[in-house]
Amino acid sequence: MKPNIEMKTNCCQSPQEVTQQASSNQDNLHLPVAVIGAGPVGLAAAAHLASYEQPFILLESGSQVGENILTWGHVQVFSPWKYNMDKSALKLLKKQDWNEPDQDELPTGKALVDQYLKPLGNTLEIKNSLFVNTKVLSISRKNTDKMKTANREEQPFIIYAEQNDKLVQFEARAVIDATGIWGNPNPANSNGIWLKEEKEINHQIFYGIPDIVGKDKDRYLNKRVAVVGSGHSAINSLLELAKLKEVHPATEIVWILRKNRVKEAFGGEELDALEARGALGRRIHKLVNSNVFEVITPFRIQHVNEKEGKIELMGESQGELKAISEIDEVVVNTGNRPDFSNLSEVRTSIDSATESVKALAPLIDPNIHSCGTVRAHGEKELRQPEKYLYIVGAKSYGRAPTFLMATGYEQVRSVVAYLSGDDEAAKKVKLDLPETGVCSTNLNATNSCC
């Protein structure tokens, strides 16, 4: 039985209208640029392509733009609206009937989607090129596997995707992977290894920031809840649990950190250039001093086990093996990691430690750089051995915790300029940030600034 495969190349037709087409090498320039992921950075890439009047397709695995962001829609970001919107995107939006938010307000994730990403996805320049419910499975070169070099760069990209339970196929002259890292979490295990036991208890473990005082309230009230992690995601989870405990005092909260001292998680507090981020540090510091949480640090989890419906965390502390028992629920905020499975048939250059684009690794080492000291970079640094393939956004930073939304916007501006033949604009990269960075909520790393 032959698989149901549709070939899609025309960026301006609906999925039902696109017919099977073939293209020769000389037609590659007329093929669209494929942007994968309709989050903030992917949509910014689409806006820049539209500004250069370049054909493109925007492929989103979710049912709408910004779907990953909605999983933390209740969380407020640290930076105001003016740092979270792309300039080319704003130009498109201002041509529409769009209510611009107050530039100095701090949006929630849901507001970011509802007031910015959704209207952007509905602009005339983007909506006909947007394919939702389209999960990219693999990318390759036409009739050219990873081993073959001859005439490789002349072949168009072939993109296999699952769309509404059908296998579909797109052709593109270039690929911009803006799929991010959200939804691919690190385990609680401090060695970074996913063990079978932890995977099997996923009904009692939440990876991310649950809506603890909202829709997820019943899951946590009057339970013994452990939060694993020391970054801003963990702090957000703890602050929500503290609110729940005020109303339901039987709720027990255990904060588990790998750091040697809990105060290392408080951040800059009053010295932070971003008031909202500093406020998080001050609030968590006060709650720790008030003994609202049981703080266990340093504790490095080795095993996650289930015992009679409860969770037991076995770990190392001060050189001794210890157990934290009788846990009802665990919230894991240990960061995320990139998934490169869709790029296994193209040639990439990835740093072995950070799992970032290799050329970025020395620029974004979190042991050296804060958000504000990561210098601007663009097409040149993002080039892959596979010509016209680019990994951008949070995925370009791999496991490094210093990614900024504004950095992603500058990345795609430069990449799109290059793909559009504007070499001068591609080379001019600039990002003006305060020393401590203009950061959003920490959703991608254990101790990230953004």
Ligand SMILES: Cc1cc2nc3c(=O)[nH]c(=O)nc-3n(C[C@H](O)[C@H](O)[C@H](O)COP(=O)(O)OP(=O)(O)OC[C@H]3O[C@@H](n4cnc5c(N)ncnc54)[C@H](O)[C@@H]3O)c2cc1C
Second form
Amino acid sequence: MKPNIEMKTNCCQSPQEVTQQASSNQDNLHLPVAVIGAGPVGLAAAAHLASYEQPFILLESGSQVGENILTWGHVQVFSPWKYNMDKSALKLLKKQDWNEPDQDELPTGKALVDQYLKPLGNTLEIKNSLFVNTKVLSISRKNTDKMKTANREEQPFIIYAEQNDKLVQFEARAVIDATGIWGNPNPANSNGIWLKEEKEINHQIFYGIPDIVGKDKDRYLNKRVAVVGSGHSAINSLLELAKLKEVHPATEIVWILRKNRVKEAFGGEELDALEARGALGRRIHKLVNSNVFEVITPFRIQHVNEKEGKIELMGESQGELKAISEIDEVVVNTGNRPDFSNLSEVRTSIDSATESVKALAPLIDPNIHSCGTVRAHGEKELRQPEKYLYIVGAKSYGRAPTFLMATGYEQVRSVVAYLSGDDEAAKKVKLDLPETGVCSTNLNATNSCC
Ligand SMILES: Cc1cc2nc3c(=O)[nH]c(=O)nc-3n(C[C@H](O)[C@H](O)[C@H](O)COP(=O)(O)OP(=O)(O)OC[C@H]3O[C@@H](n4cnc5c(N)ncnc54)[C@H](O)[C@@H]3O)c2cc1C
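For comparison with the form predicted alone, provide the form predicted together with the named molecule.
All chains and molecules follow, beginning with the one already shown.
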């Protein structure tokens, strides 16, 4: 059944009112599209839905929009504002009193939220459809569990969410899952397994990028700190620790990587089309050459143990089992993984290696492609076996670490065009992404980019 592009509805209802309206109306076309997650991609989906005058609800687990980004708000991103804002969102923002940031400047995560995502969430077209403190727990088809096929597509989606400690339900004609992957980290364990021993040392391990020269300074100064990982997050953590060491030279920094050679972590450097992303690699390269860090590579962590208040990492290196001891703090930057628990009652097609949307895997798998070489894609590639369900944004890439906001904006532009009956716009996908400078295909496992 094709949604009606001319449908209009009241966007300003409470969840209970939305459910009531849905129950008394058999025609799914009158139901809103539910967007889950008010990060940059979920908000962009909302902006596109508003521009097509489609009713929608935007459900966000945090107390405000951009909640995941705020956990690394002190970090400067590497793509300038011009790549970080969605075109439909810009149209809404320009209709109101809004200070447009300088297109070529690099915002921090916090600036991204304060200067772009918050004002966007506050626009007339979005604010009354946004429900914060609303964590989606499960999505299903009404009266139709995962096994049942008959009339499946005619049933509305039913969404269970926890809102201020209460269970609420929403009905929707389509679901766009933009819940991201941040907040669901990989462990330090090189086999990818969350062992109980690692979980239990949570007070001396940080998963993410701590504010090392800001509010978390006392935790790290003059300590022996191990950073695990080799992507951009690890590089950001190391650069901050290096700044701390300049002022507090007793701080010791140990960099632990699985890669065979540390230089594989430097990326495209001067070849990178995003100047700031290349600069991250150049700066870390220089610090490695100046012996600011003790670099241990390859080292594949097997066990994380606590010993008399310190941490010991047991791992495999060049075929031998070795220990890295006397560590006060560990910063784990080994990537994130998607959480599919909210989708267990709907039919999805997920790649078994990357955990990305299946059709995207050949485009993004870091075992085959280097970062940034992503062909434009849209509704067609993002389709799930469950009709009118889409996984978009960082979650659509699964564990692949190369997602950029601009990719997500093009994804939701195409998906929303399709859901609004604008097939022509849905099919035309176009994406200009700056190359990383390490672009190649058929990389072998040890030479992959992230
Ligand atoms: C340090 C760092 C630097 C980066 N730099 C760049 C850069 O320069 N350029 C670039 O393009 N990208 C950059 N990225 C990547 C970019 O920030 C992410 O890809 C982007 O935030 C993904 O957007 P998203 O909307 O898909 O997910 P998120 O931003 O993760 O948003 C998901 C939202 O969903 C909410 N949510 C989660 N679960 C639920 C639930 N069950 N119910 C309801 N809501 C839920 C979360 O609270 C969150 O608000 C960077 C990332 C990091 C970590």
